[in-house]
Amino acid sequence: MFPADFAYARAGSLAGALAQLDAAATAGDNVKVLAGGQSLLPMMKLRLATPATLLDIGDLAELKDIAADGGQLRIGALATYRDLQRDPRITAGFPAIADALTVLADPQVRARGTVGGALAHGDPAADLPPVLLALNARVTIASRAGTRTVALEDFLRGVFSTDLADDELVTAVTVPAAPAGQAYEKFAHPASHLPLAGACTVIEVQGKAITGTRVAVTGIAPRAFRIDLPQRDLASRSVSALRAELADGDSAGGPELDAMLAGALEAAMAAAGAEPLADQHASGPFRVHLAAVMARRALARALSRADAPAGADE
């Protein structure tokens, strides 16, 4: 199919882009921002999106920078997946992001797709949002009225729905310093490579003790979301005991951990009033089961990366 007719405008500066968005919002015009275009353009071809005007911000160099300071990472909204893949600071300090980039879509999408565009799109089945959620990322948003920063948890609202007004742009994503124990796993649809279910786990270890765990999932609900694990269940295990449970993959400790993770997933969804997504590819219960398995696999890989002192868990 072909997209409906639309006008095209190219922004020469961030201020100019915000001015155009402000004018369009005031006039009630339907404007969509074009960043990488890897999600928006296919939707336009299917006429699932029919903007009157496309505002191309691809030339805004000030939104393409990737900076690290004291372990904290700041990603410009127009930084592409490939930009992140080629940045050694990502692999070194944020291996879960590197995990997601390795399995995200295909080389063409990774070359053009942008971080800010992906978050603003609000796709319920995307790889990067759960990773950034588990890493406590915050989103910087600009308008002519000023700049604000919100937690990604509050930014994501639902299916293709975010906390982004018509006159606003995502300008950056900030990720605080994170422990080495982090990983992302997904079960991908074989054709689209989108996750039927995906999970990111961040684990904090001190000596023999597991002192903190964060898990976020994607593909099973109207938005990526974090779940609260019963910390007492993990804290009751030493690092070596949990490693032993996870050592044999889907046998050994799998069923017990899967049950704990599935229970936490169901509790989080119930608290949010969300029903599991279901379609011709997978039922809701099966997606929840897959997410629990992916969370356990991510936990195993995160634990293998955790920065516990050598021999501390023996």
The other form holds:
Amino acid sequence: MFPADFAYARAGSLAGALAQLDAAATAGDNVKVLAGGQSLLPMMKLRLATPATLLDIGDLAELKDIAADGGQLRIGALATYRDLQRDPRITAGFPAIADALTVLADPQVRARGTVGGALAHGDPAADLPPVLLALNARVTIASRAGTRTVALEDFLRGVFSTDLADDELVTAVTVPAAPAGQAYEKFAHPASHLPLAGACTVIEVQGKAITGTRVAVTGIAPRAFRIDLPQRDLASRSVSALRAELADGDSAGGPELDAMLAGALEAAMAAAGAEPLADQHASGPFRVHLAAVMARRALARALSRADAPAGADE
Amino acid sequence: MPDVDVDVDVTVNGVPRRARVPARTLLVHFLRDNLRLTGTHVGCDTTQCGACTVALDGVAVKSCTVLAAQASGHEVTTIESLAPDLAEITARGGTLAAAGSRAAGREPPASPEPVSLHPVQRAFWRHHGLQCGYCTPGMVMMIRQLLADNPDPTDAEVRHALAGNICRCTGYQNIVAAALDAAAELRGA
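Target state, the form predicted together with its partner chain; input state, the form predicted on its own:
Let us now look at the entire complex, which starts with that chain.
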């Protein structure tokens, strides 16, 4: 099994790559950018993608850097999942990203797959987009005309669809400093390892009170999306009360809490006019149910990591 | 029609190799068909089974999901390089056990364990870490990567590291035992 014929070009510099994309966009040529290739090459082998030209940016060292700036992290688009997994700034500062990397594909794929490639690909069942959405990440995009930055929320559009124009490249993802209470949970398809549903929760805590919650889910709609939890409902619970409510895992967790999460999910999907994804692996309603369960598990794990003194409000 | 061929200039097992191939040539086919290094297997061909695992610039990857063109200018290590004497001897028609004793420069030992094998390969031999053997090259290459990253893995860590390697004989128990034993040997434990 191999791809349809294509012409191959390797970019020697970012400026060169942008010039080539600019020329191709002007001429209307069917060019695809190749980074790690762990999503694109399988699609090409199945002839689901048949670009006339591949522009390989894999050797552009300037896009591989991971740089800390205060608590904020700027991740070069060509940083691989393996690079992130081996970076203590990720594992210590962003445990939700570390969670996702642990369950994302397999070690060989993580050695090639890149952060920028994953975002530009726009797969509705990818692991990193919900995590980066919940972490308020921003995407830096370059073209020959210049550089722009867009919130990931506005970058993701739909199934394999993003805000990226034909003459543009993702060059970096910036993740602002985030509270310690964060986690990602997914229900994986056993063969593909892709999430049938996945959820990331980031929780902000002050003293014994929950002051903010950000939840994003993947795998159930044309794009990863954020859901708004009724803050009043969460704020009425103290951290330790919620911890206690979630302590027994799936056997408990509270029907009330499950109903709240499922309701918030359905409201977010209705507001976006999104139909749940459905295929031979899982129906739409089952995916939505799974997403609510994953959100609850992520909430429990995020709470266990949150900077709140245990038993502070007994 | 634009040119769909590409020059591939790659170092494989320390030897510079060059060929002009269609750009769509996958690294695994380049290794097997152009270089006749058939130790790297094609299993699922869909990035799932790991039989095609090789090291690219020292890191284990699935060579069915890398273009030969992407490897140009880089270094590839295949299963053949782990026991180079053995590869040379078996290519001349010698046997595995004979190869082991010849590499050690002595008469065939009472135990047939081939001494010239890589520690991971020897551990597979001791634990019978294979049944049909089809997945074995990929398993060995991935375990080699695991032990480079984590010299003292737990049973669970070995299994997690092998998430991308499928044994359809389902002989995982002995594969995991071999990995743990090889880890101990390499640590000098």
